[in-house]
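Below you'll find only one chain, the form predicted alone, shown as structure tokens.
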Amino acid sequence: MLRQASRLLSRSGSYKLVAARAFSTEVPSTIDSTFVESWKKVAPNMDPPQTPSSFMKPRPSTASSIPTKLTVNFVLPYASELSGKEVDMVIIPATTGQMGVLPGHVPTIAELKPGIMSVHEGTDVKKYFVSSGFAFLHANSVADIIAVEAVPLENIDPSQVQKGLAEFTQKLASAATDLEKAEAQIGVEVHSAMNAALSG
């Protein structure tokens, strides 16, 4: 029934409509009433089918000019660390590479890896390492950014670091299961990161 609903929608003229509709942003949250109208036709029995704009409420506008500062909300699992703080810039470690974050940038959704976020405001520069999560930038300026794990730089021994890297690299070789190959490389990666962060 759904593959010749489609094709008598096609054929009815409706297509046509569909290709000159607006950009997501523009779509109105009224209900489409050609295409429910066109749907009746081909599958009265059937309700029309929702789509992600039903569910959606329109964005909100967009400021016409950038701002000057960068609103940063940087949360773990157990604490809140930045809320509401304006910066210059914050600079992430995403799984694509380094990814500078400043006022006015495109909305993102950006998974962390392990590495160093630095925090910048003025010439006060705030380092983390986080251990992974995600960034999600909006386009008001905002900038919320959700780590599993993040340490101030300055807090981290680098002594411990090289104990856990030589700890996790050892067991890596002597894994057996897959389970324990996954969880050493793991270990080797974050500390790796961490000796990476310290010594850079």
Second form
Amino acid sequence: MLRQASRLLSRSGSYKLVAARAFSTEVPSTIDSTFVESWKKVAPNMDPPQTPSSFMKPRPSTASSIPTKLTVNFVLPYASELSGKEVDMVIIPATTGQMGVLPGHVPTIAELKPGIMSVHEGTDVKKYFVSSGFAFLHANSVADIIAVEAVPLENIDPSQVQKGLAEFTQKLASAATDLEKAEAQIGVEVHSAMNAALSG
Amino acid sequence: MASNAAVPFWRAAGMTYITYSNICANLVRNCLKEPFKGEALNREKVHFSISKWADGKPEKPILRSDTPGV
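Form predicted alone done, so how does the form predicted in complex with the partner chain look?
Below: every chain and molecule of the assembly, starting with the one above.
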């Protein structure tokens, strides 16, 4: 019975196609009234279907003026490193290069590569070495940064980094299968990044 | 759809993002200084038992553990 619903609805003529829908951050989370009217004409005894967005809480509104501080949530699987901390800027090691995030940054999802993340608060700078992860920058100047492993630079042992770098460079030269090459390449990249972090 | 976007080398080699991310994390953990390294490796220990089911009944479970002697 419901298979015919879309055909019946488009036949009723007053239903506008959804091609020109606004972004979900702009449309308030109310149900489309044109659709509901067409539905009632065709199937008056059935409730209009619910859509996933009607179950969602409305998104936090974007302030009309750019906030002065960036709110950072930096989480690891086993701990919440920073939770709702208000800072001036964070620099994240995105795959596209070091990205500086200020309040009012355009909403972005960035994949992180192994590298240094620094949190700037006034003259205070806190640096972490991040193994990999993602950074979600929202329109309301909230940054959610998630990483699998993040350590302060002081906790890294330079001699082990050098040893690892030598070991993986050697493995890369002698790797046979694609998978071994990929693993060796990852080893070289991570250790080079740690090396650069310690010396930079 | 742009399916000719450049894929990262690990995906071209058949690895998933989770595998890549876990390898990176393990490499970083192995390069930590002493008390932190011990804590990190301790934190990442796993202990679980798997049993296959046949005919609606569990067979003998296989135990996989990082804590010795258990």
